[in-house]
Structures are given as C-alpha cells and as structure tokens.
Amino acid sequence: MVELAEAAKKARTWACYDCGKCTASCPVARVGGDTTPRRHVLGTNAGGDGVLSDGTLFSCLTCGLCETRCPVQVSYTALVRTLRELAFREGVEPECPHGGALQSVMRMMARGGTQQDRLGWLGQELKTEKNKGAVFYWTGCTMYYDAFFSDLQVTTLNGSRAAVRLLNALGITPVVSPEERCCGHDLLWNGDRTSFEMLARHNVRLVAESGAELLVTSCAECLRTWRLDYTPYLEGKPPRILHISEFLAEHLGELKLRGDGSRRVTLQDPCRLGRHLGVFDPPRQVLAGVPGIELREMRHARQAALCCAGGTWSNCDRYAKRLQVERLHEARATGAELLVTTCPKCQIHLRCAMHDPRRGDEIEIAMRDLGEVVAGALA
C-alpha cells in the first residue's frame, strides 16, 4: 500500500528496531489494554492494510509519551493520525462515546449554515467586540460543553469567563466571534480531514478578516491546532497564537493581584500543551506570582505528566477510568486543596472520574482553570 509507505517514511517508522519501549510507556498498556504501538509502528513497516482495522488503533490516546521515550524519535502520535485518516477512508471510525454526538455537532458546524448561540456565555460585566479588534480570544466549544456535560456540573465556561475578564483588566477589549466554529481537533485526530479542513478554512478566515495580531485560547487542543495544523492555511502575516496560560506570563506584573490566605495547588499538564508543544513553565510561572499559592508537583509532572486519558472523544472505557483515577490519586497525594486545569478536555474527563459513587470521596478534589485561579486573585 502506498500510503503506508508514505506514512513510514514521515513518521520514521522505519529506524524502529523493536525494543518496546513505547509499548511499555504507552498508559493504556499499563492499566492493562491492548494498546500496543510497537505492533502498529511494525503493522506500517509491512505495509498491509491490515493494521488499519486494528481494533486498538483508536485506543491510542494520542498522549506523546512514548514518543518522549523512543531512542530513534519515531514519530507515533503523527503515525497514528495518518492511520486513522486513511482507516476513515476506508469506513473504519472509532466507537465514540455519547453516541458521537459531539462529533456531529462539529461536522454540522463543518457544513455551515446553523445558527449558533456563541455568545450567550458573556455577562455585561465583559467587553468584547463581534467583528474587528487587535486581540482574538478563542473560545472553543466550551459552551457545548457545559451543555453537554450538566449533569456532571462541568464549568468550563468559568475559564474563558475569567480569560476575557483578565484581558479587560489588561485595557484589552478582545474579539469573540458569534461567528466562530470548532476549530476541528477532534474529527482530525479521528480520521476525518475533510471536515477539519472546512472548520479550519472558515476560521482561519474569520481571524483574518477581524484584523487580529494576537490570538489567545484557553484551551490546549485549540492551541495545538492553530499553531500546528493551521499552518498550511495561513496566508500573509498571521497572528502570534498564544495560550492563557503564556500570555499571563508576559502580563502578571500588569495586574494587581491579592492574596485570600495560603492556598495549596496541584497542576495538571495537559498532553496537547505539554507533550505536544513544550509549554510546561508559563503555568507555573502564572501560579507562582499568585500572592498565597503554593504549588505542589504531583508524581508524574511535565513531560511525565499522565493523560487525562479522553483528548479525542474515542476513548471513554475502563482503561481511561484506571487512568483517571490513578491520576486524581496522584493529586490527592500532593495535600493540594485545588486541582488546577489548564485544557477544558482534562477537567472534564477528570471531573466525569470523581462522579463514580463507587470510589466515594477518595478521589474527589476542588478543580479549577488557570484562569479562573487568576483572575479570583484580582484586586
């Protein structure tokens, strides 16, 4: 097959010499799935289209940390993503929890045409403009999730709520586009180009015609799509794309922040902010200017940091259960009294993880966004 030999190529499959290190750093391995990279990584060498409808090939979450791990830099998360695409082609997708709703709503906003509430989330109390402006803050599908997700009293609207809030404390008055549609991480990652590259069209239009230089996002997958994947349909000058997270790290001594007493705080590193694009310090260095926080690393921390285990909505099973779990272990092992978040998908996934009645309150811990930490500590 062509395309597997194209694919070994990029992804460098072919310097694997069967060691098995990324099997046994791969997390969904450890909690015992059947996950194995090393069998798809040689599956491509072979060049049979048999290693696409593999059922595993969908259990990958996509995490990176093999990758980190790998003594000749196989490129697996990039190898992974090429053979979904080309599984999809072929009709194989993931078995997606709740039903692939999530999925539909972004191929709805792939076709156009819907009216969309983007902007029922804004209170009076924030300045925003619909159209042009120097400053584009990213929402997300942040307002999909919270709808999504009530039952589980997800709040990740707190955070971009808190993001705009920072920035007009700034003096910035950003954009935030009734107009904006999912920026397209997931159905990429699962295989369907086409439909990502009609979201990714529309918005990397949309920031241009507002005139932005700067886009901000709170969000780790948005992030990691607008400065990876966008890069191909970026046309003149584009913006400088930062996180929440780097953006209040340039900023913090513009802001007057007090303190409410001593606060202990764990963070969880996001794979996509991570892993993915190297961003560990500005989180830290936003939590330690913070007047009363003290930050206490959990075991696994930046580029050994565990996945929230659910970036893509394909894995949502007893394995991201194990991992969760372990993960809010490790949280609560720090003695911190407030799990800090810097991706929507990670509070999510963690806080369906604390809804399990068999697990009681030995999992269960405060979680909060970076930004909503931020911008409760604003004088």
Contents of the next structure:
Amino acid sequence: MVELAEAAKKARTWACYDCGKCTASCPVARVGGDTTPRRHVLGTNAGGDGVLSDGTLFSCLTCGLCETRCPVQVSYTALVRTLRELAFREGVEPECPHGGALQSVMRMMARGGTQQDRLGWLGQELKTEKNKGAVFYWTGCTMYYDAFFSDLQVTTLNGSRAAVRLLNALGITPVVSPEERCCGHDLLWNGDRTSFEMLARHNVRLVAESGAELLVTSCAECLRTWRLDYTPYLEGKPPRILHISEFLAEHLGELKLRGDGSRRVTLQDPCRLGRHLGVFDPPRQVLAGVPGIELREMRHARQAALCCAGGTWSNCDRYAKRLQVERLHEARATGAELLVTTCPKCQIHLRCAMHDPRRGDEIEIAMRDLGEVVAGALA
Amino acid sequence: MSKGAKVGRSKRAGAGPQAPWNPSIVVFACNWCSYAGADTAGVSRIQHQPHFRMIRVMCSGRIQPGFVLRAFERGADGVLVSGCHLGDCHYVFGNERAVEQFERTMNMVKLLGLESGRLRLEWVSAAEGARFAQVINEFTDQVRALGPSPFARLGARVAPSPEPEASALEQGATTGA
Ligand code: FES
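Output block for the form predicted together with the partner chain, input the form predicted alone:
All chains and molecules follow, beginning with the one already shown.
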C-alpha cells in the first residue's frame, strides 16, 4: 500500500524503537481499553497487515498524550488519522454514538443547498454583521449541540453569546455568518476526507469573501482545523486565526472587569488547544486577569491534561466514561466551585458524564466556557 | 431496481413524461400498532399511495434522531415516524420517549434548513387501517408539494423507491398494501 508508506513517513513511524511509552501513556489503555498505539506504529512499519481491521483504530481519542511522551517524535495522531482515512475508503467506519446522527448532520452540511437557521441564538443586544467585516466570529456548531443534547441541558451557546458580547465590548462588530458550515473536524478524524474537503473549501471561501483579517472562535477543534488542517485550502492572505482565549489575553487590558467576590475555579485543557496547538498560557492569563478568580490546577494539567474522552463522536464507551469520571473527580479535588472549559466538546462530554444517577453527587461541578466567565465580569 | 436508481426519482418506468414527481418517503413503524395498522389497510384493500419504504422497529421509542437524520442524509424526501397511541405502547412509555426524540430531531431538521413538513409524527393503532391510508396519502401529498429534498437533489446516495409495478415483497420492503 503506497499510502500506508506515506503515512509512515509523515508520522515518522520508522523512528520507533518499541519502547512502549505510547501505550503506557495511553489513557484508554490505562483504564482497560484495547487501544495500543504501539501496535499500530509497529504494524505500519511491518507493512500494515491487519492494522486497518483490528477493531481498535477508532478507540484512540486522538488526545495526543502518547505523542508528547514519545522520545523519537512519532506522531501517532497523524498516523491514526491517515489509517482512518484508508480504513474509511475500505468501508471501515467507527461505531458512531447517537446512531451516527451527528455524522449525518455534518454530511448534510457538507452537501449544502439549504438555508440553515444559524443565527437564531443571537439576542437583540448582540451586534453582528452577516456578510462583511474585519473580524469573523467562527461559531462552530454550538446551536446544533444545544438542540441535540437538550436532554442533557447542554448550554454551549452561552459561550458563543459571551464571545460576541466580549467582542462588542471591545468595539468590534463581528461577522457571524448564516452560511457557516461545520468545520469538518470530526469527519476528518473519522476518516471521511471527501466530506471534509467540501466543508473546508466552502468555509475558506466564505471567510475570504467576508474580508475578515481576523477569525476568532471559542471552539478548540475548530481552531485546530482552521490553523492546521485548512492550510492547503487557504488562498491569498489568510486571516489571523485565534482562539477566544488568545484574543482575550491580547485585549484583557482594554476590558473593564469587576470582581463579584472571590471564586475558585479549575481549568480543563482541551487536547486540541493544548497538546495539538500548544496554547496553554492564554486561558490562564485571562483567568488571572479577572478580579477575584483564583485558579486551582488539576492534578493533570497542561501537557499532561486528561482528555474529556469523547472526541470526534467515534468512541463513546465505558472507557470514555471512566476517564470522564476520573477527570471530574480531579476537578472536584481542587476544591474549585467552577470548571472552566475552552472547548464546547469538553462541556458536552463532561456534562454527559455528570448525568450519572449513581455518581452524580460525587462528580457534579458547575461548568462554564472561559468566555462566559470573562463576560460575566464585564463592568 | 439498480438500473432504475438514477432515473427513479423523477420518471418511474411506465410513467409518461408529464407524470407527477413522486417523493421517496421513509416510514418508521412500531411492530405492535402502526405496522399492524398498515397491514390492516392491506388486508382491507384500502388504496393509498405507494411511494414509501416502511421500516419496522419494535417500538417507536427506538426511533432515535440518527435514524431520521440518516434517512434525510441518504436523500429521503420525507420521513414519517409512527407508533401506538399514547397510553397504548406495548412497552408502556416507549412512545413518550419517541415524542422527546422526535422533538429533538425536528429541532435539528429545522436548524439544517429542511422544511419541517418533511417530518411528521403520527399515532396509528393496529385497527386503524383507514387512518393509516389517510395519513400516508396526506403526508405523501404534502411532501410532493414541497418537491425533492435539497439533499436528494444534490446527488445524495439516494435509496431508490420501489417501482410501483414491482411487488413490495420482492423489494424487500413491506408496504402493507
Ligand atoms: S410499541 Fe408501539 S409505540 Fe411502543
């Protein structure tokens, strides 16, 4: 297989000397799952027999923890993504949670041809533009998540509203486009490159036509996709792409913030924002700039942060649940009253885990997007 | 069937050039009421429009958003969800769950920009053969008026609806007619 050889080259699997640190670091393997990055790396080097069909290809969370520990810089996430693309072409698909509903929605968006109802969440008080402007607020699919997970009381749109409020407070009227489509992150990591490309081309053109010089998003996955995976599709002078935490860190001095008493919070580092893109400091700088906020780090933070274990809607199982429960225990152990997240997906998956009638009390903790925390402190 | 797949949406075999466009509809029916209701329509020889594929599930509570959304993704022009009347579910409260799931599905359909008229929830009991036929006729007309689904028009992987002449059983679908 030519492509497998390419994947091996891109991911540097040839450098592997079988130390096993990857599988030893893998959170899924640690709680009993069958995921073994090492087997996939060695299997790829050995010609790839059985690598695509061993049934564990989609159990990887793509959290990248193994990769940060690898002494020879094998990129397991790059490998697993290419392997999934090859598998997808052969008809191997993940066992999607929720009956594949979210994948169906993403593929319909890829195809387009309808007028989505993407702006219904914007209240009267939020100022936005539909078409053109210097700053594009990339919403992501929060409106879909809140509708789909209404039974879990998921409120990711609050993060989107807060972000627009903060932009407005800085005198910016961002573009929030009714024509935005899913960034394609999940489909790409599910192996469906065709649909991803349709989405990438549409979105890149949309933002280019808006004339925006800056794109801000509250979603860590959208950020990764825009910053890394859209690169081949960008044309001309692409906009600067920032996460809301990075943007706020730059503009914190311009915001008038007041404290409403002291508040202990802890912070979840999303894999995409943290390990994938190395954005660890901005959310912390922002929290430090909000009066009265005291950040208490979890036992596993920054590079060692634990994944919310639901990535890409392809691996929700008992291992994911164990990891979520573990993470929420860590959050509670800090003594924080509030868990701050910087990715809507973390909110969804951790919120889902909290809906456990047997464990509810032990692991429940209030959760808000970073943008909400800052917007809540606006004077 | 396979060779009819491409043209099957607008021109059915034997249909004249001016023949009206017929939608592709997916009907989910619970085993204990709606499916039996369709059967009642059949044994009572009640005529109704045949442009749907029926998928039998044990209970309407099984019809999660993924089922309906996938049908639309694959190019269905309309989806009908049906089950026992409230209070009559074989599994006591399965259809109450169906209502919750249907509402979530409908919200997703609206966000996607599909017309809400392409999705419908109806209760049909095993005895209501005439009502089944009436619901099917009404819904088929409603979807026909809306025209092809945008996702079907743009070359979705359309599951061809059975040719009217072919027997339903041959097609692996049971229409009850
Ligand atoms: S069995 Fe018919 S709705 Fe539950």
